[in-house]
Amino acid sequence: MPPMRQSSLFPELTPPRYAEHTAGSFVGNMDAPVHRWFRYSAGFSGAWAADLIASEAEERPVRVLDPFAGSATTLIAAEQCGAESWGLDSHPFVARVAHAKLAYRSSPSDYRRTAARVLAHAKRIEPDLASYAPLIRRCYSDDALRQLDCLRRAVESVDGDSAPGRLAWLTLAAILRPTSHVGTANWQYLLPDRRKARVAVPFVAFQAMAQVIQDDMEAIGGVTGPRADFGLGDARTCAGLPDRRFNLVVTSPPYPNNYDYADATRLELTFFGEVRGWGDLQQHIRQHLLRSCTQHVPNSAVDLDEVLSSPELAPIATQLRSTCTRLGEIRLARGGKKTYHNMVACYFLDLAQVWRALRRVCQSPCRVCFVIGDSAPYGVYVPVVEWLSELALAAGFRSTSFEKTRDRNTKWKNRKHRVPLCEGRLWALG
């Protein structure tokens, strides 16, 4: 990769040192109060978050923005540190999931007396399992999506836009996962034919997901200032956001590797009813997303000439063109043809309006962080982090640096493609 504008020469923009927490993984969360309710596999560390928003504010006051919240990660992570701070997430799932978590500096009593009584409530309830889709029968035994159907229509009982409701809506999403026999890949896939070895009760499981909620409720119960805002919205424009807000912005937009956001919360997505099938994410999830997955880019769906014309895509348009050029060859070769020369294309389109959205909502001086790794489709390398911060540049921002944090796509068994890959943080000074 050639060299980028180093913090050398713009030694204003060298990030300090944190605490070494892995910035792109959500694993140390798992152990973390309310950054546990949940496990979105897509997310990053919430100490490293808290250290660098702790470690901004001690130079400023800082507004903090994340364009994509996901599981608000950041947003939780600003509100400890006592920082303003807000959030858009364009997934209407995922969006949900962190607008209940964010209901934790609620009353811990309010949320137990409501997961107590959707809890009776359910253990009253005759079930009926006729409306569920083949894919959730498939998912579980009739005797656990009977209390996990008597769990819903409980929960749908209580005022959903309370934040007990919030909470014990989440309470009940957290335990679909352990409470399904299948299996569930690394990233949150669905194996339908390998079964687990322990499953949990539902009802049980219930109970004990509101304990651990409450715990850390009544735990961190000392959270003063703001409290975050968060909504559901697209990086890519960040409508509704008002010009020069923020001087800080820390957030983890996908990357270019295939990754079906759509695909890894079918499973929730279906049982609460919110799709049918899997026809149904193109229309429901997928079409809202940023482009950073094959399904979202059918042949049909793609004017590849008309995508790599766009202005936005000038600073980089020879060397991308290149490479989906040649993307779309070895595509022809393989048996899958999967459209990675059209994602790719449209991947940095959508990354060149985000950096200009971006640049429009954040004030001079500011701070950028991306939590960003690099691609290689078929084998061929991409530089995200250099195409990135050619974008960044062109938005109007002043100069970027990188920061490696850990080295992907190491352990080549069985692997098709031995392309090393990193992942680090991406900054940019505004």
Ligand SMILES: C[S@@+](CC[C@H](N)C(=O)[O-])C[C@H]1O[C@@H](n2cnc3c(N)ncnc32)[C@H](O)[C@@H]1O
Contents of the next structure:
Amino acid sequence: MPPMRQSSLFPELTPPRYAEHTAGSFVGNMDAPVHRWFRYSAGFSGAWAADLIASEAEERPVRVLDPFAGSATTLIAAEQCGAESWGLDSHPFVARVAHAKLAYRSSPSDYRRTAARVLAHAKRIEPDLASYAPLIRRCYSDDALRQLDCLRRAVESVDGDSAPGRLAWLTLAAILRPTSHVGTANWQYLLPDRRKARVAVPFVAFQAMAQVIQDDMEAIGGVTGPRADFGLGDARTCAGLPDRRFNLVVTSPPYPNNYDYADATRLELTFFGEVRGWGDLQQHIRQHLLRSCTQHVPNSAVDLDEVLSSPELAPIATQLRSTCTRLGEIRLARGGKKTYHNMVACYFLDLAQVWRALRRVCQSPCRVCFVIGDSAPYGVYVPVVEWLSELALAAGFRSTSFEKTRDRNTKWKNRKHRVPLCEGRLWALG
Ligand SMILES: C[S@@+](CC[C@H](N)C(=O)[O-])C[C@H]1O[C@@H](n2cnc3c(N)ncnc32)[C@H](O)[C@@H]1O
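Having gone through the form predicted on its own, I am curious about the other one (the form predicted together with this ligand); can you provide its structure?
To see the whole picture, the full complex is given below, headed by that same chain.
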């Protein structure tokens, strides 16, 4: 797509090109120190984020913001580039992972001692499986769950606010998948009826993970410079962030593709007792998130007309209404009757608010980079890049452009529709 409404008054705002890495993929992070501590499928490439920040920092001192910080990929990359950075995520479990990973610059020997103490303590205490929800009983053998329960109690005996305490919690969170015999679908959803071939023993996995964390902390010891400032928060308001503070935003909002960030972390949330069943996910998690999945937007919760009449959506209102009307009609003929019509409308309203919040907290000039993809629920194409661009311009950014990084949905087999999709980087400048 060519640059959209590029303003000649702002020649310095030409978007740069970073084509080397697949920005949208977490896969490369599994070999990268610190990034690899927690497999977060929704994450993007730490190497790409670091390249982008380093290259921007050659031109001017950067103040980086990631309002959808996820597992803290951008913030760790910014720290490693010596840049100031801030981040938010509104998913309580994911935010805790990010907060724990950001303790990577604390003392490796304190962490080593804490992890060893946790493991020794866990091996001495009596497990109690009575309080675990049925999902957890299905996901672990009794033997595995006994060890995990003892590890959990031992982790809880450490000061959870201290850096070693945060890292000890992360060590346990990181082994919950490898120690479960239950299969996992794409994007981390659980498949309790499928079994994995290889399952790790919790005490052994904890020790191995602790070694990885300690090795990375020692290897990366030379990182100095500003520490990232991260908190639980909502990108739609960016509440608590000061006005006109940032000049570089590197982020990836949820895509309007029905990925359920709450369900994707159900195993961990249930193990730690934050939810007991599926019904708790809405109240405890989804209600804090951008509305990007149909589970979030039943007809009982959304007044579609009111959403579509919101002034924030004015720049795309006509096209959006016609897409939502079509989706509302198609669903009536489909078995699942998914509420994509509500999801698409609410998603763009939420993103319109994000752009407004970003305009408030960003300096002028600034550069905003969204890693984003389009979608086609029920085969109806949603021009995500185009509409997000319109909303960015309406919020006060001066120009937008899009760099495609990959095509999606090109293998027709087993696909629900044949609409070609893509993923890439949407830049908003101004
Ligand atoms: C695509 S992921 C970002 C992943 C991140 N780039 C990484 O590498 O880990 C989108 C993130 O947005 C978060 N999120 C969803 N709604 C949010 C909101 N309203 N405010 C802040 N974060 C939100 C989700 O919890 C998720 O972690």
